[in-house]
Every structure is written in C-alpha cells, then in structure tokens.
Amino acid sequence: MSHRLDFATTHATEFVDITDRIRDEVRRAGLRNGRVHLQSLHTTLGLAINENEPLLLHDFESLLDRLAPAGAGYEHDDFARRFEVPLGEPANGHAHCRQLLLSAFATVMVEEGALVLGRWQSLFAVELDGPRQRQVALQLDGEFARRDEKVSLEALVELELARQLMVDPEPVAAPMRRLVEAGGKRLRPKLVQLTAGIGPRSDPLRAAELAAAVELLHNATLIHDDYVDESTHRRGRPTVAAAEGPERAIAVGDYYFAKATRLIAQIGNGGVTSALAEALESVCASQIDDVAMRGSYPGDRDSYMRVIRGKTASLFAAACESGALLSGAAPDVVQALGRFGDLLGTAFQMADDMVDFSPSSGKPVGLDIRQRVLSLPLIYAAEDRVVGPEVRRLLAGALGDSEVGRVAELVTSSGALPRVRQEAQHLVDAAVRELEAVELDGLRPTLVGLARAAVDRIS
C-alpha cells in the first residue's frame, strides 16, 4: 500500500517529529506485521530516527549549522554560472550538504500492529531549506489484518496513549511516557473496551479514546500516590518524584488529571463524564483519610476497606460503567458492572497487597512495610494472638533492614496470606454473581477470567 504525508514546516532548520502520523498510517491500513518504507521526496528534506528532547534537537540544529554553515560561499549558489535557474531560486547549496549527512530514506519494522521503536525513539522529517510544503513517500508491506478482522484492544490503546503523549508539552509528557512504557497490567482500559462493546453503539475507537483517558487518570493518581508514600520506584524504575523531585511529580500528576478529564468530557456523554467525575472525587477523598490513618499504622480493616473501595475500587468500577454507558447499554447492565468492578477492585487490591509478601513479584519483599503503605496482611498478622505483640511492636518503631525482613517473616508465618487469599477470591465469586443477571452479549467468560487472573496473580 502506498501513500504521500503532507505537512508545512516553519523554520529553516526543523526536526519535524512524524512518529505518531506514520503509526496512523498503520493503524488505517490495519498492517499487522511487516514494514513502513519512507522516501523523502525533497533533496533538503532528510530523514532520521533519534530522541526528541527539545535540548538535544538544538544541538542537532547547531551541528548542522556548523558543518555546512548558511551563505558559507557555495558554487550551487553561483547563479551566474549555473543555467536555466528559475526566478526564485533560493541560495541553498548548504541545505544540499546538509541532506547528506543524514538519509533520504528510512524503513521501520513493524510487529503486532505496531511500530518497533526504541524507549527514546522518534522519526523525524528533518528541514533543511524551509519553511516550505513538504512530503514524504509512503510504503506499507507485510502481513495486513483482513477487512472482517479486528485490530486488538490492546494495540488500539497503545496507539492512543502514544498518540495523546506526543502532543504534550515535553516537561510532563517524559515523565508520563516512562511511566507508561514501563508497562502496568492496563486492566481499567482492559474493562473499559469490553463493557463498551456490550451495548449498541460499539465503536472500537471511542472506546479506545476513552479507555487511554481512563489510564492516563490512574497514572496520574499513581504518581502523586508515590509523592505521598515517599517511594523510589514504580514498576522497576525511578518515580517521578525520585527521579525529578516532588514538584514536578506534582505538577505532572496535575497536569493529567485535567487532561484525563477533559479528554473524557470531550467525548461527550454526561453519563461517562458523571461516573468518572465521581471516580476521581472518591480517590481524592480516600487518599486523604490514608495518610490520616498513617497515625495509627498499621489501622483496622474497616478502615482499610473503606480507604481502598474509594482509591482503588471506584475506578474499576467507573470503568466497567462508562465503558458501558459509551456503548449505550442498559441501565440494568450498566449497574451491574459497576458492582461487578468495585468487588473486582477490592478483590486487586487485596491480592495486591499479598504481592508484597512474594519472592517472585519482581520488587524487593517488604516495600509496602518499609514504606508503611496500608496492607491487609499487615493488618491481620498485627492482630493475631502469636505473632502480633512483636509485629506491633516492630511497626511501631524505625524500620531499618532487619526490622522489616523479620516483620515479613512473622506475616508469612502467620495465617494473615492465607486469610487475604479467601477473602480475595470471596469478593470475586461475589463479583461474578453480578454478570449472572444480566444480558452481557458473550462477554461474561472474558470478563470472568479476568477478574480470576486479576486475583490468582504473584506480581
């Protein structure tokens, strides 16, 4: 399949970043596996694949200029010697040695419909003569999904999340993208593109938009979640706070609470934009009386629940309902999702807090501990009769190394895991009790199995 990207640039040296239209591109022409080639079709219109970081592009800018310098006395510009110049003819024998510093052309592999970049990695069109209209030739092979073959949930917000980070500011989008990319098991998007293909009015890329908002909103909660709890790192690598000190973590965390909800408002059903509305309002608020309970950690479990139910729970449960609501389902079904995701959100963050007790969860034993982050198992090994006098008395008290490696022990050795683990898989029982009432269109087993696997999980 071929094609041609048009676009104007605005300076006479510009870095022009194409990634995200290219991965429209393939989006659009549904290529699955293979490859994009690209041509530019200007001899001072280059092409290249690097990190885009507004510092460094100036330093690519300043190496050119310094290589192949602007009126440096080049024998293309000798217009008295060349023949047949057309009137206008801009002077631009530097621009010419510029392109062949850098490639006319460019080949990006593709796989599972998307495009295999770097982490860093941009494709840029490079201005060398401009401002000026400019395009690129365009051809896509390989394996392509067929017209009654859908492109995977997955890609879909892939391709979206990406796509919404490119148009930020790069102050806040770096810090997000690192957090996105470093992966997260994306199930509030996951309920998002399943609930809204139960009603009517499915339609894949609303739901995609949607869902990529729905993640961006958690993300943001996360990032102010380790402000608060003073973490160091998040899935493997530095938090922003860590990395960029508390007030960026802030200020990025802010910034896409509000883009998260305009994004929402602006597909533009008050139902979805209520539900999440009042998602966020419960996280706010329960995040609130968490650090209040830090007082007198490690708290009790009605506490617990009611602080989990409104920061964890309430956004499973707004997912599953505007998914739904997107899709024009039935109020009956709508309802029962939403009791179907705050179980399945209790039921996560329960078996989340066991993860801190496994030597295969892929983070150091005991982080929750260390960083006094409330934790069911905590809280029953805290009570019980045996173990309980010491693990209060450890809690109570700075938590070095050995002080947080024997409360560990003293969890694992009591039944506190054990209780959590039933206590989980209750609530997802109960949680799947709610899809038996109601019309799903085929989807209770997906939905099923994910919310046993969300529970039945070491990391």
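None of the values given here were measured: they were computed from a predicted structure. Think of the rigid core as the biggest set of C-alphas that the two forms share within 1.5 Å after superposition. Numbering follows the first chain given and starts at 1. Compared with the form predicted together with its partner chain:
The rigid-core alignment places the CA of S122 2 Å or more apart between the two forms. When the rigid core is held fixed, the Cα atom of E434 travels less than 2 angstroms between the two forms.
In a rigid-core overlay of the protein, S103 has its C-alpha displaced by at least 2 Å between the two forms.
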Given for the second form:
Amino acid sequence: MSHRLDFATTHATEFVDITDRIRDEVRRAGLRNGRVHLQSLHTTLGLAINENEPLLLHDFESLLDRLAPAGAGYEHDDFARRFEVPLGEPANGHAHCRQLLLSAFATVMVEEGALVLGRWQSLFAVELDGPRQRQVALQLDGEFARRDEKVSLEALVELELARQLMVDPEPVAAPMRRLVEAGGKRLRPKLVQLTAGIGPRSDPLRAAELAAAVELLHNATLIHDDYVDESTHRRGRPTVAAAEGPERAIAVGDYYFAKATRLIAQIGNGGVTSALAEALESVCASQIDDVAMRGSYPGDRDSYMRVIRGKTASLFAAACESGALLSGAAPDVVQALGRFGDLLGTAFQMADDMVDFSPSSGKPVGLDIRQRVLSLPLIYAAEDRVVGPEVRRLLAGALGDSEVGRVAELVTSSGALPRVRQEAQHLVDAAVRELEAVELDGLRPTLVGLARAAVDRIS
Amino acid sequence: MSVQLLDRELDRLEGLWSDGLAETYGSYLDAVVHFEPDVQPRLALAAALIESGVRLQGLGGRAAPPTTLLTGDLCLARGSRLLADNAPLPVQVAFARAIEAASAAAAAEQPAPDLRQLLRQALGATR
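Please supply the corresponding structure for the form predicted together with its partner chain (the preceding block corresponds to the form predicted alone).
Next comes the full complex, this chain leading.
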C-alpha cells in the first residue's frame, strides 16, 4: 500500500514531527503487523528518529550549522560553472550537504497496529532549505486487518486511550490506567463519537482521538474530586488519592488535564477547543459551589440545578457540540445537540443521585450522604412535610453508620425517589425533543436510545 | 489591563489579584509583546493564572487543602480557556506541555522545572 504525505514547512531549518500522521496512516490502512517505509522525495529534506524536545532540536540545528554552514563557498552555489541552472535556483549547497549527513529513508516497525517507537522517539521530516511544500513517500507492508472487519466505536476509544497511556511517564500513567481499566460508562466519549458521525466530514479515527481526550479530561477531574470528597473508592478500586496520597493525585490530575487539553487543541478545530475549555471552566467553578453548599447541606433545588448543570451537564453538552463541530455539522445542529447534552447530563446526574439509594447498584447505600455530596432525592426528602424535620436534624449532626442508614430509609420511604425519577425522565423527553427538528443522518434512534438508557438504569 | 477584562476573567478569583496574581501577571507582560495588543493582557493573564493555579494546588510540594485545590483548578481551567480563545495553536500546545512536564516531575518526586521559565518560553512558541 503506497501513499504520499504532503506538508508545508515554515522555516529554513525545521524538524517537522510526523509521528502522529504516520500513526494515522497505519490505522487508516489497517496495518496490524509489518513495516512503514518512508522516503524523502527531495534532496534537501531528510528523515530522522529522535526526541521531540525543543532545546535538543535547537542543538541539532546548531550542529548542522557548524558541520555545513550556509554560504561557506559551496561549488554547487557557483551558478556560473553549472549547466541548465533553473530560474530562481537557490544557493543551497549547505542544505544538500546537510541532507547527506542525515538519511532520506526510514523504516518503522508496526506491531498490533501501533508504531514500534521508544518512549522518547519521534519521527521527523527535517527541512534543510525551507520554507517549502514537501512530500514524503510511504509504503506499508505486512499483515492488514480484513476490509470487512468492523471495528466498533467503543473499541476505537479503548485503543486510543491505551495508546495515549502507553507513551506517558509511568508515575502518572499507572494510576490513570487503573482508573481507565476499571471501566466507567464512557458516556461522554460515546456522545462525541455519535455526534461526530452527523456532519459531512465524519472521520471515526479523529472522533476517537477527541473522544479519548474528553474521557481523560473527565477522569482528571474525577481524580481531584476524589481527593476533595475524601472518597476511598471509585469504580470498585481505591482512588488515586487513597492509594497513593493527595500529592500524587494532584499531579496525575494536572498531567491529564494538560494532556487532554493539548490533544484537543492538536485536533486543530478552534470551535471544539473553545467548547471544551468553557465546559472545563464550568466544571471547576461548579465544584467550588458544590463544596460551598455543603455548609447548608443538603441545600435547595435551585442551587442543586445550578451546580449540576455546571459540574456534569456542561461536559455532556460540550461533548455533543464538539463531536458535531468536528464533523462539520450545521450550526443549528450543533446548537440542538448542545441543548440535548445539557438536558441529558442533568438527567444523568439525577439518575446517578438515585443510585445511592439502590441496594442493587453495587455501591454501598448512602455513600453520598456520608460524604455530604449534593443529591436531589435528599433535598426533596429534607423538604418533605413528614420526614423532612428528621432528615434535616440527622444531616445537621455527625453522620455515622446508623444516621446514614436512617437518612437513606427516610428518603426511600418519602416520595423523593419517584419524584426525581419522573423529573429525570421529563428531562430526557425534552432532550429527545431537541433532536426532532434537525437532520441527524439517521443517528437519532441511537442518540435517543443512549439518552433513555442513561436514566433507565434507575427505573 | 482593561477593567472589563479584569471583571470577567477574575470572577470568583478576585482575592488572588491582590494576593500575588497581579505581580505574576506583570512578570509576563514583556513576554507577550509580539502578540496583537488586545490579546496581550489575555495571554499574560492566562500564564499568570496557570502559574498561580499550580502554586495554589501545591503541585510538587505538600498537597493543598481541598478548597484551595479547587481554586487552583479553576485558575488552570480559566487560563486554559483564555489560551483556547486567544492563543495560536503552538502556544496552546507549549503551555500544555509545560504543565505536563511540571506534573510529571511532581508525580515522579523529581525536582520541579522552573514553571515560569517554561511558560515564558511557551508564549514564544511558533511551531
């Protein structure tokens, strides 16, 4: 399988990192095990495998400059002695000599669909006489995935998450890998992938990259939240803060916050970057409100709605918007999907609150109560004419096992849970209505199914 | 920096301005002079928020208490949003890599890189 990689350079000497583009070619071609052969199609463009560290790249430039300085009396630059010199021929003897010091070829092995590169290795096209338009020839050979082999959207995200974690330093990658491998519903990446299939520029691989970045961003916020909430377990495993201490949790959260924002930016769609950056800001601001509200626990419905719209729904909305933006969907479709995500995220959080009172959820009943986490059933129970006074009295004091158990009993015996369930279902209905007026290229049933399932888990 | 920009971008973080953020902001102004005039204060503030946010969190040192961590998180998120809305892609990427470098060093219990220097370099990133 052959291909050409086109790119423009912007500097006289420039190290263009083409690793991600080669990875994309490998994935697009479905190469499982084999080799990628690269060949520069220019006499002043080299290829190299080395570390993408800006100061080191500067060292390389300096080295090339010392070994073959520009204007050092190259015979090639003496146009009077050459035949058939084209108009505009540059004096670039130094660039040809530098290319001789590099290589015009590179071969990279591929195993299990991934480039075999060391942790610090990147693949560079080395511009020696730029800026110019350049081309590198590629040939891929080996064992390819069968053309009829359908890779699911879920599998693409899992592969992308694994790929990203593989290249990270172990002190940050190991805790994040444990969290990722512990599961989770992956609703946000699913929303990205589904909505990325709507517009005319649908590209499942780019969508999977964005979806994985959104999941990493979400997980980064969870790692900090778990420290703030003093949670000991998440997805059935010890939290990073509990297992490795708050210092490590802060570092891991920060690393993946930064990495996710970088991956999102590198996708190169300003609308996507802004939508997700705004959502992240909402998440962080609302987390502050959430903690502040614990002073008047359990709070009231208006404050609850404000917090969960910022803390949960904003990322759902941004996931939907960003997928649609990536696919080039029309503005009215992007806006409708944003409203769909906002309503769905709110409903999802309400459903999540109810799980705390379900003995069959797999989580200890009353965990949210114990940690004084914002919860709509609790707010409604506290407002209830019959059980409210006792709920409020219990919540005002220390919460041991018996108090938590009693509060859970009171919430369950009140009408709070059916009321929250009904409210969540109404929100899902409203979310579904947002999809009715726009063209979704046949994806409406899938989105509706996903929305219903997000709330049905508590029916 | 204009009063309007201050009001909007320091919402919920007002106390930080007199508590060192103003000084940190000032230390980046000379690193943004090559940007358009209207973008300069936004990028200097983004860098200052990120530097202050990381310091508030206690990254690489003793962990901040939860509420302080959350303020630090908001600083990072707002700085990141300011970059997303105002900075060219190479600058956004360089900022992210600076935070990655600082947090990876903290996780590995290695000496922290000079974050201000990294962020100032990031403001000059062109590729």
